[in-house]
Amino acid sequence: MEFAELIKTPRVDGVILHRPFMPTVEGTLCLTGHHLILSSRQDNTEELWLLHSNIDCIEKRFLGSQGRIIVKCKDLRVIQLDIPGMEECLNIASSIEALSTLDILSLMYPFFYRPMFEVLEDGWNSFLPQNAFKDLETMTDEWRLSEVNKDFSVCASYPPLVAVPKGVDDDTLRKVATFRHGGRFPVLSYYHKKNGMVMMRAGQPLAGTNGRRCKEDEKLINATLRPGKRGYIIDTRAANVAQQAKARGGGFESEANYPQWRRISKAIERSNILQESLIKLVEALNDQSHNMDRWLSKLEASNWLTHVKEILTTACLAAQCIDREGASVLVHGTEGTDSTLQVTSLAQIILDPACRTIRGFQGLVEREWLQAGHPFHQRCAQSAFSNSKPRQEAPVFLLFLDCVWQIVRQFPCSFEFSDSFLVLVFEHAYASQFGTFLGNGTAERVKLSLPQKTVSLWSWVNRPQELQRLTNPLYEANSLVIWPSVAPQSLLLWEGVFLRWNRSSRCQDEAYEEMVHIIEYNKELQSKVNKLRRQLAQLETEDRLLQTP
């Protein structure tokens, strides 16, 4: 298919662009296969380059012979284009709708993008499972890296290499895979260096109404327990939902078959509920009535912060079981690709200081989201504005990032990355020139040859100038476990994502720049103090030598 077939009018002059907190710009609108571009001959005006994949929906309005297109983006931005001529407006709108709803992965922009920067590090090779396993080997010899899924035949959503207990062979893993939803047998998610406890993740057991049993599954998860120790199974479904799953062939681990494990139900809502929540939240944010009661009522009705609280609470529970109870944990919901990953990744943020660095966080996203099979292409196909009926879209990853931001806000000196880094990751998950978040899992990325044909987001982020921009100036490495508050009063709306297009950030930007200036000045003064102390110590030494007879 040629992109030109979808572009009815490639160029229109005299288009007026309206953007939040930016001056109005008049210029030429151009449509390419992947971008909506507006350029102006006016001095000191910034061009608009908008990826079609970032467009959630458009609205058309007509004022006499002039048309107006409201473009609503997946990053929650809303822009307005005033287009002279009704026919041109209709053609542009039709072309944008066709280009922004293309669902063929191989036609996405990352396959056509050529970087204008020097690639110092290939991000596709920065966080391979075998490299992460080398770090694990320095701490324990109780695990091995299995190639049982090297051709993706055992589990379509797992990577080719997974960490499993050393005493469990590949034949056992194949049998366990037939007993777990989607073939997602229990694999290592995290090893807690402090006490040797582990966190695993999996899909639900396929127990069904007959209470089907799998002794290989029992053997696998019991292999992670120390003698005399009990473990915890954290089920991210409500108890009644887990019970109902039995009728559809799913279910949960029975106490009779897993006597050394205590099962805890912690309800995290399913994807369709989360998508409705995001839509309601963004509706509330764009309400122009300026009525306080109405705003608070709509914010509460969206239940967004309730979902944040539920996820954080469950992650804290998992971390508590590992660190304070000294017990190993298995986390699963139904598929094991959504709420399960929210819990396992947030628990690692709480427990592991390495995950609070820029590079460590990238590794966490790779291990616990990209390699672990979160279906990014399905979940991020729509954001909050789309008029089409949601299919499998859900802000699962956005909620995870929101939870991370809540922890960062409570521990502002314990994270190497700033709010800008989390916002950047959110934006690229929904629309990007990089191939990192394309596809629904490792199998699909391998099939599309993404590492060979596209550039990794991490190649861009890990350049010195970009790292400097994304680094938190207040960062001081903290080796301790951090325990965030999940009290309702402690949880706030993430302004960096939800309010940045609704109000100007000029005052906050100025305050941030002043803070950075103060920190740099403090470092200079500290350096001078250290230098003077060394000089003083040297003078005192020389003085003692002179006084010695």
Contents of the next structure:
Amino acid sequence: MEFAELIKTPRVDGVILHRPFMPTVEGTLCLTGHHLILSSRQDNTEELWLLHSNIDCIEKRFLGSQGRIIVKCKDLRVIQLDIPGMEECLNIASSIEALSTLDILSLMYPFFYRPMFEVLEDGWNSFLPQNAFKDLETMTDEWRLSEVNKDFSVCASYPPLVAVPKGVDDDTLRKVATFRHGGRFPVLSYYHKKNGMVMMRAGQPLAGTNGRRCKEDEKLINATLRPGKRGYIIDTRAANVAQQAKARGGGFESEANYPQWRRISKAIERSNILQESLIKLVEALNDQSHNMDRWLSKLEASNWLTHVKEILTTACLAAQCIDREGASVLVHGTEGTDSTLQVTSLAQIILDPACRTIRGFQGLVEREWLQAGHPFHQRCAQSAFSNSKPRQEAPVFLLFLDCVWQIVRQFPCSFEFSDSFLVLVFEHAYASQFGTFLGNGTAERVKLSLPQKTVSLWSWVNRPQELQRLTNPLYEANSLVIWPSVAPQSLLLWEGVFLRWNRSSRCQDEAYEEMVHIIEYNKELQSKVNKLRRQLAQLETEDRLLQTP
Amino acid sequence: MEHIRLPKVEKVRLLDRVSPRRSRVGTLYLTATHTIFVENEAAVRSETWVLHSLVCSVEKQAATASGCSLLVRCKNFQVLHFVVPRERECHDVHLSLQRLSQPERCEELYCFSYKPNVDEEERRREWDFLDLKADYSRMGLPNSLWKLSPVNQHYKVSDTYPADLFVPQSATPPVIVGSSKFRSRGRFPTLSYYSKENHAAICRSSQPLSGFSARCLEDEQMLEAILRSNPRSDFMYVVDTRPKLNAIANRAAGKGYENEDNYSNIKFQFIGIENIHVMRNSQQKMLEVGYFCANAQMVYLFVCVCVCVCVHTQAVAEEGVSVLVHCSDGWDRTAQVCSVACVLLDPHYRTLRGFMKDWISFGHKFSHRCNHLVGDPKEMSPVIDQFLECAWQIMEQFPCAFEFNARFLITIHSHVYSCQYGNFIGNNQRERIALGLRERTHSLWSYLWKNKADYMNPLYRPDHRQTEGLLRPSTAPYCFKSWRGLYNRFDQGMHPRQSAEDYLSAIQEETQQLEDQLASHQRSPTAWALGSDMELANTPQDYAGGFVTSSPCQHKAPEGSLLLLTHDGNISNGSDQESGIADVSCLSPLSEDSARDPDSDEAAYSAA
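Let's see the other form, the form predicted in complex with the partner chain, since the form predicted alone is already up.
Now the full complex is given, and it begins with the chain already shown.
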């Protein structure tokens, strides 16, 4: 298919663009296969390059012969284009609609994008499971890397290589896979070096109404327990939801069959409710009445911060079981690809200082989200402005990032990355020139040959000039476990994402620059003093040499 | 002393507010000025001190098997929940505390018995630190437009106004006196702030006694004089900060608002800030809920204050138009609006020294509003809380614009209620002089100034763009935040575990040392050769102190404020060094105690 078929009017002159916090620009609007471009062909005015895939929805309005298109983006920005001429406006609008809803992965921009920078390190190879496993091997020999899923036949959403207990063979894994939702048998998510406890994740057990059991499943997870020790199963669903799942062939681990495990139910909402929550939150933010009561009740009704609280609490709980109780943990919800990943990845942020570095965080996103089979393509197909009936869309990953931001706010010196790094990851998860977040799992990525045909986001990020921009100047490595507060008073609205287009960040940016300046000046003086000190030491030794003949 | 029925109670339990299962057992002492709880079992001696004057209410609950609960709520938002073993004892403590926390006579106030180790001459100098006249001369007054009027020298015209007042040059004593007779409590229009740059002024007064049709020639002349004192402008704003309905209701009582027809060239506006009773209930609601949400309207009311302030500061700064602000009596809403306007307009008021303005001389009724003495609870209202919060909200939007930090505002807040210093006692200047506060008490401002290192904002730079000129805060509802640092000050678990601000302050301190070293090196190279500074330079800075302490106010309790704050061994020791945080109690799942008691975790998880 040619993009040209979808583009009825490729260019319109005299279009006026309104953007938040920027002067209006008049110029020529061009539609290409992947971009909406507005250029004034003047120096010093910023052009607009908007990926069609970033467009969440558009609205058309007509004022006489003048058309107006309001473009609402997945990154929550809203821009307005005033187009002279009714027909042009209609053509542009229908083209944008067609191009932005194109659902064929192989036509996406990452397949056409050629990097304008030198790739120092190919991000596709930076975080391979085998490398992560090598790190694990330096700490323990109780685990092995299984190739049972090398052709994705055992579990479609797992990567070809997964870490499982050493004593469990591939045949057992195949049997366990038939007992777990989506074939997601329990695999290693995190190994806590301090006490050797582990966190595993899986899909729900297919116990059904008649309480089916699977000896191999029990054997597998029991293999991770120390003699005489109990473990915790954290079910990310409310108790009644887990109970109802039995009727559809799912369910949970019964106490009788898993006597060494204690089950704890935590209620993290399902994806459709999270999507509703995001839509309500953004609606509240764009409410023009500027009425305090209205804003507060709308914010409350959106329940967004309640979801943040639930997810964080569950992650803290998992982390506490591991670090404080010295117990191993198995986390699952229904499919094991959404709330499960939120919990396992956040628990690692809390427990593992390595995940709080820029590179460590990339590794975490790779391991716990991309390779773990979070269906990014489905979840991020639409964001807060979608007015079509939600299908699979949900801000699961955005909520994870929001939770990370909450922890960063509470420990501003313990993270190597700054707020802008999290915002960057959010943007690229929804629309990107890079292939990292395309597709729904490793199987799909392999099928599309993404590593060969597209550029990884990490290739771009892991270059000195980008890293410098994303580094937190306050960072000082903190090797301890960090326990965030989950009290409602401690949870804030993530300004960097939700207020980004509502209010100017100029004063906050200035404060940030000031902070950088204070720290840099300090470093400069330190190096001056050190240099002088070295000179002095040298003079002293020379002096001594002269004195001793 | 005669009010203490029971000086000491043993085996009292102090419950943790966040996780009530955690409690400490100890002995409760009542002294003339403080309630002191000393923990028995703690390895490190742990004491909790609460000043009686900070106690807002004492509530005794019905006795249960475990004892009798006593709930002590403080004006600084600390809540202490004691369980006293015997009902009789609880009753005695209850009555004693109730009496001690509500002195009947001014002489009983803590400031008259507070005697830090400062000699008399030094104490007198403390009061000279703040000079009201200096602020006027900073504004360039008196000048050809404004003069100091002796009319209220003996508080004869208005007993709630200060003695020294600035009025327009053309306002003669008969005009002033005439105008004062037409205003509630004689509070005639007088100068609050004057802009040297464009001659625009902010004046304040109380409501006119206009009723349905009354008018007063002198009052009209007075406004005319104010208008003429701003040569560049041909009109002025008159801002009534009340909701229109309230102002109309006042007309029936012979009060009301200015009729535009009677005054030449005024533009009249209502702003709609609710009265002190609405404010009091609003704060009450917010404290009940614990944080701000839809039915806690406190923040909503700040928006009003801010919006109206923004509107008319803009008038002053940009259009160069003078403004007269009033409400009913002109000492609550008017005081708030004028002071917030000053903070927005003039960078001077955003410095440590400038903020220490004399907020009281125009007769904000501190004694009544803060309930220093036993009195009408309906007179109590968080007017000053709101002003401090307005300053904080603006600070959050302009992180580089203020010389001081939030800790400064919180310390002021505590001392407004503590009665430890003489600054916030009494209802107006006349009362203060009668009480001899200058002669008998200490001044907070010089204490704050001495400890200013604790109150400096590391991001402030006098030559920064944000520091200069008018601030224009956004008043969109989502720009307002909940001030956890004040309202949840004593809920230790809720605060960020690391403070970027403290970290930056430490860095700045180190930078200062490095600069000194380099400077001394440049002066005398031999100083280095002698190695005099080497020791210092090789000692790494201790940043950990700033990290572990979660609550900024308890960061470093200097002598004066020590008595005010709960100082609890746990906080500064960092009970949980191992995890890098001070206290995980707020998180509540599995803290130390649940590790001991494995059966209870489930309850804790679901509670969290």
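Positions refer to the first chain, counted from 1. We call the rigid core the largest set of C-alpha positions that still match within 1.5 Å between the two forms. Predicted model, so just to flag it, every value in this text is computed and none were measured.
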query: Residue 467/residue 297 same rigid segment between these two forms; finding: yes
query: Rigid-part reorientation between these two forms, C-alpha based, degrees; finding: 15
query: Inter-form CA displacement between these two forms at residue 532 - rigid core frame, Å; finding: 5.0
query: Rigid-core-fitted C-alpha displacement of residue 542 between these two forms (angstrom); finding: 8.7
